[in-house]
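So this first bit is one chain, no partners, the form predicted alone, shown in structure tokens.
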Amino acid sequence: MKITGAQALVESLRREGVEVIFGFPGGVMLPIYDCLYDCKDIRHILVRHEQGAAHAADGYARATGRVGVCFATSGPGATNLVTGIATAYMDSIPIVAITGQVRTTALGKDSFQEADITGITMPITKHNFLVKNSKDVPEVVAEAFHIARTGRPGPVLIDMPMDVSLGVIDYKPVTNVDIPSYKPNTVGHPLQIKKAAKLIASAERPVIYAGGGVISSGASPELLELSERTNILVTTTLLGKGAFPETHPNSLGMLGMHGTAYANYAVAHCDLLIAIGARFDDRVTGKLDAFAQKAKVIHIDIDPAEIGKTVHVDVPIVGDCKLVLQDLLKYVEPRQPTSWNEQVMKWKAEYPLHYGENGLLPQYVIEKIWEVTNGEAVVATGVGQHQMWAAQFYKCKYPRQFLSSGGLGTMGFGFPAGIGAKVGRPNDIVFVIDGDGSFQMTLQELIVAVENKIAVKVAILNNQYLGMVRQWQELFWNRRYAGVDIAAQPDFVKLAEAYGAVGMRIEKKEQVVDALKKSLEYDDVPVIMDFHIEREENVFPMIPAGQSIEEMMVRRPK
């Protein structure tokens, strides 16, 4: 079958099962968009900024487990994807970004809208391709999707020069991918797994520390079985939220800088830390020398580069979390709750998550979102104080329920990611919990949600500050609030209405539940809820950056 490179690209995407592309066209993308015009199997959603396309593809991937796809043209279109690609890379999210490029004859000549996007994205992609021959398109697409979704998932970029899109080839679909230099190890070593089981049997104070790798490998059922069989308590990272049901009595919630005090105490005093699909990032460990000093460490991860990167590991196991846990469960014996479990439960009772009673507080709003959605909503967040409050107070029941930029900490991520999640899971309620600063970074995508009837619910926790920076200035910089006051801001209700969305302003505690319930009545239009919260409310607990648990600041009930 004789077709163009552009047709081969679209046909290859269709064969990969792509159902939606988030994109923004440009001159060198015209051959590809012309093919999309005739393609009835793939929906194209026109974003208003390429960063929104990358975040929407990312949110779609996190919510569905499938590969997200975004398009951008050459030059600034491609570079506008960079923040979104880096966000996906830091959090191991499978997306394929396809960029147009100037003709191969114009490469390297500072041509109009030329940018070396493969060079730029080399450190922030799992792999990238500059396609120089049209006949390579089917193989490149197949390899890109294979690389993105296998092993440790991550973003892959395909750069398509315009003449490659226009070239005619004899198209043959690629049905099998074999990359000799890329063979991720998925099965854990049997001897290491037996060593781990032995260590678990002998431990007196074990704790499981689960990360996003549990979710990406689909290992939540095995994690639940391990915890219930052994009565080992589970704490998760931000990206691991939902890997283990936070409503389960064995859940300790999130650990780390803004994690629960009891999770941090448990890790500080445990004698065995079982890390599963987690990478010991600095927001979890704080001061490395003081982190889990009394513990031996089992570390299960698909990426051998993560093993021993940050902390000493006693039993490393390289492999897919699901497969490793399945093998581990063959050797792990039942274990009854011990005095260690009782001690942690005492900490849990003594140091609950807590907030005050006066005024409209963000924690209250999030608890009410949880109640009106019965804890069943998919939640996407921006980055800042609201992100940490959401992580603390929206207790996730399932994997792929909490979508947040963990590694890169990208403000503006939440709203477009929520759009992508709603597109991928149209029958689920999707709540975006955002800050007023974070929302303003990508609010232009509101018209995309209106145009496509994407009924996301957006709860802006509006304190008219860049709140997390202000909190640090309050606590560590003598309240010198420099560059954080954003009281000069649009009327979000009028803004929503100007875009054709529904807008609400909530200023009193007693208005919260009615507003949230009202938002659920709309199923074909986005709803923007502007919650005017107390301006100087802080996120606690908090372990200052680089410090140990001894420096943890907590707020306890009186």
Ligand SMILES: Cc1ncc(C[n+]2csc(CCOP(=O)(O)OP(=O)(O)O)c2C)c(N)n1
Second form
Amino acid sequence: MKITGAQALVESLRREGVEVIFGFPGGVMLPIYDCLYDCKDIRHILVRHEQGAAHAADGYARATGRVGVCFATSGPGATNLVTGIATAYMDSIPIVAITGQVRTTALGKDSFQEADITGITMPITKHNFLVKNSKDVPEVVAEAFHIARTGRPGPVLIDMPMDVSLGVIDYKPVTNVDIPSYKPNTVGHPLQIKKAAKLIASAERPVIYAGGGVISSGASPELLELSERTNILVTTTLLGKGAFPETHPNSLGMLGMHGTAYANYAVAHCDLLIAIGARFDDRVTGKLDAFAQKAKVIHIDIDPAEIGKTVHVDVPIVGDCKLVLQDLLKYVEPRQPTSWNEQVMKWKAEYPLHYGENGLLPQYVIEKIWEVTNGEAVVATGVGQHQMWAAQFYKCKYPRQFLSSGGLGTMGFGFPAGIGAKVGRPNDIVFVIDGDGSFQMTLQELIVAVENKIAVKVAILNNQYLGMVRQWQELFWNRRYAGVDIAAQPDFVKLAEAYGAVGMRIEKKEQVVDALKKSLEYDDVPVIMDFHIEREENVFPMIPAGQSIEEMMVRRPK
Ligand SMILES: Cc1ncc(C[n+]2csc(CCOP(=O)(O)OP(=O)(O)O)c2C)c(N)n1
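Could you output the structure for the form predicted together with the ligand, given that the previous block was the form predicted alone?
Below is the whole assembly, all chains and molecules, this chain first.
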């Protein structure tokens, strides 16, 4: 069959099972967009900024487990994707970004809208391709999806010069991908797995520390079985939220800088730390030489580069978390709760997450969101205080329920990611818990939600500050609030209405539940809820950056 490179691209995407593309066109993308005109199987959602396309593809991928796809044109279109690609890279999220490029003959000549996007994204993609020949398109697409979704997942970029899109080829679908230099090791070494089982059997104070890798490998059922069989308590990272049900008695919630005091105490005092699909990020460890000092460490991870990167590991196991846990479960004996469990439960009772009574407080709003959604919503967040309150108070029951930019900490991620999630899971309630600052970074996508009837609910926790930065200034910079006051802001209710969305302002505690319930009544239009919260509420507990648990603040210092 004779078709163009552009047709081969779209046909290859169709064969990969792509159902939706988030994109924005431009000159060099015209051959490709022309094919979309005829392609009935793939929905194209026209964003209003390419950053929105990348985050929406990312949110779609996080929420569904499938590969998210975004399109952008050359030059500024491609560079506008960069933040979204870097966000996906830092959190190991599989997306395929396809950019148009100037003709191969014009490359390297500062041609109109030329940007070296493969060069620019080299350090923030798992792999990228500059396609030089139309006949390579089917293979490149197949390899891109294979690389994005296997091993440690991540973003892949395909740069398509205009003449590559226009060139005619004899198309044959690619059915098998074999990349000799890329063979991720998925099965853990049996000896290491036996060693791990032995350590678990002899440990007196074990703790499981689970990360996003558990979710991407689908290892939650195995993790649940391991914890229930051994009564080992589980703490998760921000990206690991939902890997283990946070409503389970064995859950310690999140650890790290804004984690629960009891999770951090448990890790500080454990004698065995079982890290599963987690990478010892500095927001988790704080001061490295004070982190889990008394513990032996088992580290299960698909990426050998993560082993020993920041902490010493006693039993490294390179492999897919699900397969490794399945093997480990063959050797792990049942274990009754011990005095260690009792000790941690005592901490749990002694230092619960808490907040005040007065005024409209963000934690209260999130607890009510949890209640009205029965803890079953998909939650996407921006970055800042609201993100940490959401992590603390929206207790996730399932994997793929909590979508948040952990590694890069990208403000503006939440809203477009929520749009992508709702497109992928139309029957689930999707809440975006956002900051007034974060929302303003990508709110142009509101029209996309309205146009496409994407009924996300946005709860803006509006403190009229870049709150997290203000909190740091309050605590560590002598309250010198420079560059954080964003009281000059649009009327979000009017803004929502201007876009054709539903807007509500909530100023009192008593209005919260009614507003949330009302928002659930709309299933074909986005709802923006502007919660005017106490301006100077802080996120606690907090371990200041780079410090140890000794420095943990559980409340505002006097
Ligand atoms: C793109 C980007 N720019 C700057 C920052 C630094 N930063 C981290 S949190 C924060 C404040 C966020 O404010 P808002 O979204 O209103 O949330 P709040 O902390 O008030 O809940 C800033 C500026 C960031 N994370 N991302």
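Residue numbers count along the first chain shown, from 1. Shifts are known only where both forms have a C-alpha. In this text, the rigid core denotes the largest set of C-alpha atoms whose superposition between the two forms falls within 1.5 Å. Keep in mind the model is a prediction, meaning the values are calculated, not measured.
The rigid-core fit between the two forms yields exactly one 3+ residue run with every Cα displaced by 2 Å or more: 555 to 558.
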